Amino acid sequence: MISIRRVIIIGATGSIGRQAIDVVARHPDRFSVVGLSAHSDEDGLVAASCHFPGAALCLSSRSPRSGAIAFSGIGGLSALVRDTDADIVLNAASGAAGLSVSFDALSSGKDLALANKETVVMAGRLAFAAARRASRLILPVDSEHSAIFNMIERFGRETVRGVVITASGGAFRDEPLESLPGKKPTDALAHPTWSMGAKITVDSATMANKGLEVIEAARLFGLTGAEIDVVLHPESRVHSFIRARDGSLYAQMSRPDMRLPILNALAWPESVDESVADMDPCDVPLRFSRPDPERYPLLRTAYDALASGEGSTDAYNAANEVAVAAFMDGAIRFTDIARVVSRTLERAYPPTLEGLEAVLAVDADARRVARSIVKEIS
């Protein structure tokens, strides 16, 4: 008999949130939501807590004007994730603010299927060290990364030395240069395949996106940088490779379906039935080529990051949340974003970071001096 998984789905008014809702109603008799919070959503959070009578709602950042709303604020989060008996904890918390979340689900005896990169990229070895003392799973929910891990776990990761990770390229990857720093937040917004959040969006165009995910597959997979690498495919249908040791390529290929992939993390280790993303190979020709680094510097800014250990990386999630922030606030350009990045990591961090309050105090210090770039070059 199979048992049913019961989930809390954190950021459940955001796309993968969404999505995750649709997964769970396409499967009752798989998963049942016992959780859900949205961090200002509030008419939309009661909107999706309509499908799952009983599930304990938080709003994360104010009070509540629903009486159905039982928890509040940050500390309410946290309550929510440590105190609702649950085996699985989505984490659809958008940037930094997610971390906590992550430490909350597995400190609680929870598994984590893990949607909020930041987590791995600011501190990824305190995650992973906090999920071996609970006994509990971080299971990746990007696409790229769960198609790199479920080829890992049947291929066996001996077996690889090398994966390909694919970019779509973003809304002005067919743009010429000159025209970049003219572009506007609705320009950037307007994604040529996948439905996502706006910020992700943006991070799509400047391939930060794809920066972040260099840094978090090197540390889910005990990969070097070197060990990693981009292409872009602008048909959005092969979302990773694995490199056996014979120089062989293996692809995860379906229909761009973020369905899918949380169907993945949300069942692992078993196999569900679903069409969500069935992909005939007819349909379109696949193509794939080389990032130019002149329109993506902040692909080969993550890199650099990489090498130089854990406070840069968690200064590289800093400093990009802030440059598109100021971006989407019309006060720098769209080519300013990296120019943020890259000066802010002209600075020194820690090569390692022991313990979340250092790791806080790199991401507080780099949004610092990010913040001050924004002022000097707007």
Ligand code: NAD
Given for the second form:
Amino acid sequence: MISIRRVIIIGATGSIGRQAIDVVARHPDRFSVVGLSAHSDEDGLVAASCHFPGAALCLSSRSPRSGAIAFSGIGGLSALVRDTDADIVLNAASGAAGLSVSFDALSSGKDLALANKETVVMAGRLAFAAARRASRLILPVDSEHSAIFNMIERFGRETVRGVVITASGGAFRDEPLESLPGKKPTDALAHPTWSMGAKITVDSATMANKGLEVIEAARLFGLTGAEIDVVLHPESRVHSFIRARDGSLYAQMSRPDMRLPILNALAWPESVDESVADMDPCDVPLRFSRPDPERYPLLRTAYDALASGEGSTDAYNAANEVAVAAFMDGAIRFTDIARVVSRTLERAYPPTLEGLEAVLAVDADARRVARSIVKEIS
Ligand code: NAD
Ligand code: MG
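Having seen the form predicted on its own, can you show the form predicted in complex with the named molecule?
Every component of the complex follows; first up is the chain already shown.
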């Protein structure tokens, strides 16, 4: 007899949040939604909640108009996560704002299904310490890390020599290099294989997303930079490989559909019958190649940040958030995103961050530096 798992979805109006609602709705015998949050889209939040009567609702950016929304503001978000009786929190908030959600979930005794990769990039070691203290799990939702997690759990960590993370290459993979400085935000938002939120779609085009994922993999699975390889794979069918001690590569494959990793995280360690991402191995030929460092300088910068330590990886995320926002506002060019991040990282940051205050201090510091660089070049 399998009990129904009670789920809180943070970021319910976003790309991952909406797909998570679909996953839960497809498996009412497995999951029920007991809490939902959105940042500013009040109508979207109320619409999402109509499938789940009785779920606690939170609008995290301001006071709501609707009487159906009991929680609001940052304090309300924390209270929703901490005080609602639930088994697991899906953190699908975008950006550094998701950090506190992760710690609230773990410290109030809930498992954490983690789409918000920023939590692991900014404070992975601290998040695992919090999970250990609460005897709770962190289950990756990012498709590459979900693939690696599932393979490592099945094969055993001791059999794994390294991982190979796949990357689609984003919107400008096949564009002439000289055209990149002139690319507009609308161009960067046209992703070839995945349909995602705006920030992560721009990060796919620069490969900052893959940089964040290299750091995420290092922290989630205890790997060094040298043990993590990145390959271009335009079809997004292989979500990642593990390399076994004997040199064999094992892959996890499906059609690109985030509902599969969301389902796997929410259901872990059980497996659930599902077919949304079923793949016909004959449908497309699969290609793999090395990413061009000139096209994707932010990938190298991520490896350098990883080698420098926790302060630098925290700063990488912060500087990139500032740079992407400036690009979206039209203040800097597409190719300036990488310049802003690498110049921000020329500073020295502490190699270890002992506590969330230290994490937030480096985050604030790096944002200040990045903003001043944006001002200088815009
Ligand atoms: P999105 O922009 O589509 O949605 C973000 C959600 O977070 C919205 O519901 C929004 O209301 C909420 N939100 C925004 N700012 C917030 C704040 N300050 N506090 C609380 N909530 C806030 O983003 P997305 O594409 O769904 O991505 C969400 C997270 O999942 C990101 O960390 C992203 O890197 C990660 N992720 C996304 C995908 C994908 O396919 N979209 C894949 C892997 C990982
Ligand atoms: Mg990913």
